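Just the one chain here, the form predicted on its own, laid out as structure tokens.
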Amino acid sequence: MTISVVGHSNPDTDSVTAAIALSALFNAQGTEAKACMQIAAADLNPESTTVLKRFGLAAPELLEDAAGKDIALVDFSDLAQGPANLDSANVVAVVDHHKIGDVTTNSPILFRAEPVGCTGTVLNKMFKDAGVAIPKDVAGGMLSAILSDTVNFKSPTCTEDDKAAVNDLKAVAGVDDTEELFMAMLKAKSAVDGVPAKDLLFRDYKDFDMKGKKVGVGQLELATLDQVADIRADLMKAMEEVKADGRHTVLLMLTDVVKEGTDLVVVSDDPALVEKAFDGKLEGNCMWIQGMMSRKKQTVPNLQKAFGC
């Protein structure tokens, strides 16, 4: 049976190319695997879109339901953030950088997740012991991804690895400026005019069980806080409604890139926890936060301390 190589709901671009970068290897090894990912190629975010198109990437193949499949995890492990009936697959192989989630298997599987800024990284090692060489579209890809998830080495998620990796990819990948590279994709990535919020909101977010509540933190990379100046009370309903279906928490990063902060707009139950969280004080719904610029690593491990998980 073929192996389904997919990422998280709401893919980003690590998601996105980590699931073409590990169907690559799988058959460059003899095992027949594919790309997913669980949106249609039209759906994709403008970050990944441009991506693709820079290194003549397909899309990967839409993959909603799970049901029976043999199925390999990237850049995720949390069932929440899978395809339907992810439950009832056959879990063959989890490549991450993530906190471990919650899937489980009933036999041993390939399990690699790594403390790195970027499943690329990993990835980009798995080739090198494997002794097979990355294609260069895929490299670029991947290169992509790890600029997008550590932010251009700003982010506190960067590692050495990340680095060393980034000098590996964009030599296969033929890519002499990375800077170039970096800003192109955030122009991409921070492009809101005409872009209904709640598309928005879901273009890089994430639930979360945090002690049984369900809590949503989605993210906009920004050049400039200007960029949402005239949409903010678009962007506030569109967090409400998403809060109404069930959440306790629904969380909006905006996060500016060049200040190097985010600008947290929150909605929930209890205000005063989120404000414990970050040890801050929201004037209205936003609270600013300097130097936060990983929601995987400043602010789920916050919010999950507040919640006592």
Contents of the next structure:
There are 2 protein chains.
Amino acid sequence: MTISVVGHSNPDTDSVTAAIALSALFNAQGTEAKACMQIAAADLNPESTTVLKRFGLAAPELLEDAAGKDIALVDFSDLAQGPANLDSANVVAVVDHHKIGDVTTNSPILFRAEPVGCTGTVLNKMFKDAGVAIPKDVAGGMLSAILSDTVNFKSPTCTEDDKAAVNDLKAVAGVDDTEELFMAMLKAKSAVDGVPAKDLLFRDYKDFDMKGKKVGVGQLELATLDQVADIRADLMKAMEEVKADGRHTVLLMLTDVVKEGTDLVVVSDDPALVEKAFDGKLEGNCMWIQGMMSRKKQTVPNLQKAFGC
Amino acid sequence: MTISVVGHSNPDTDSVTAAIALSALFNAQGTEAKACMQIAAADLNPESTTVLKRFGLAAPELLEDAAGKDIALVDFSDLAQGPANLDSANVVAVVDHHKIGDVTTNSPILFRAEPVGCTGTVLNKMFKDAGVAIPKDVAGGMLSAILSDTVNFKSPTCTEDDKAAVNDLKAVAGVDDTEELFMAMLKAKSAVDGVPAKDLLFRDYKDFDMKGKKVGVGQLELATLDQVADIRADLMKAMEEVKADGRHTVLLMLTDVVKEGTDLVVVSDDPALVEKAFDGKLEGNCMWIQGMMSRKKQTVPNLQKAFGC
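For comparison with the form predicted on its own, produce the structure of the form predicted in complex with another copy of the chain.
Starting with the chain above, the whole complex follows.
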């Protein structure tokens, strides 16, 4: 059976390009595989759309239901972030760089996660280990994913391994100027004009289970907070609507990539708990947290601690 | 904090030598680590004792409680097979070759599992990837583990990667004749004279949760079934005692390594279910299953299927 390689829900550039890269590796090794994602191509975020177009990569095909399929997971290992019926699918491989989730298997499989900034960095090692050359277009996608996930090396999740992988991949992809590539992605990603507030909230959004409480965390990376000055009321309204749908807390990280900090917008049954989590003080519904760039490495661990996970 | 590297309960040679090898790799990379195991050195199985002695390796130190410690897991990823309070420890790494268990983390870690015959094979790759030379004594331990886990390449779990690792490691360890090493281990492992029946049952034993039912599976690898001819009644009695302690089923695999099959001894609330699992017919309490060599790849998956896991 053809392996369906799929990233997490609300896919970012890493999830999309990692599905493309791992399926390419499998096919090169004689195992039939195809890249998938949990949304239609039309619903890809602007950054990913820009990356696929720039490197001439086809969008992964839509996979909504995993039942009965052979599935490889990229960029996540939590069942809740997978397609429907993932718990009854046959998970054959996992490649990731996040905390270890709750996926289990009945047989031994390949499971390779590393505490690095991007799945693309792990995949670059896997191509090397397997002695398989990375196709030029695929390398471009992986390169973009690393620059995006590490916020051009500025995120605290960024490691020496990520920098080494970028060095490898820019040569293969024929990209001389990674600054220019990063700024092109940032420009696409941070464009907010005319985009509905709820779409902005969901642009890079994940739900987490925190001791039985559902907590949603979205992140918007911006070149400057001025970009959202006129739509803050709309964003709050969208967050309140999403919270009303069974959530204890909804957070939106408005991350200023240039100033290297986040204006954290909070809608919660217990705002004091969120203040405690980040050792901060809300002004209205917001607090500025200098240095906060990473949902995975900073926001979520602090929340988990505060919620007693 | 020093990382405690520990294998599964009732450690076999792979669990013991993998703890030694991964701690050596961590220390070579500047991360302080020590090899541990869940039993005292005096309780090591005869095969592991022989291997440590032969290569001049110190036995890992006893680790009974993981609370508050930094822990690396080798050769397992199921909380139930770990030391006490593993669920409240800080798991910092997992290296394994079994099915993916239920360990989860709050932060990204190194998790490297591959569907190969032995953890030693994965570790050999990790030393290579890191550019760290394997100490001669450690290589001897890893080599022994691969020969043991793959039953000298005869187990269906054995892969080309395992054979390649043996080729690497025999050179480093200075072992010319792996056949001789394997037979020395088999001789030590299969010695039953004077050993209490319960100790034989627990020599290589694991408990599994099968849809809420506790199922224990032991394995004795033998050069010939004649070795246990005189103690079958004692083994049955030991199995019945262990079953009486809250288990639905206790199985003992008497594996004839030369004939490449297993005489499966069954004590169960539902012997018909076990017959169904292996498509066999019990004669008395036993059934011979030609080709059955691996608990992990053959016995457990068939049981899980029959129990509806």
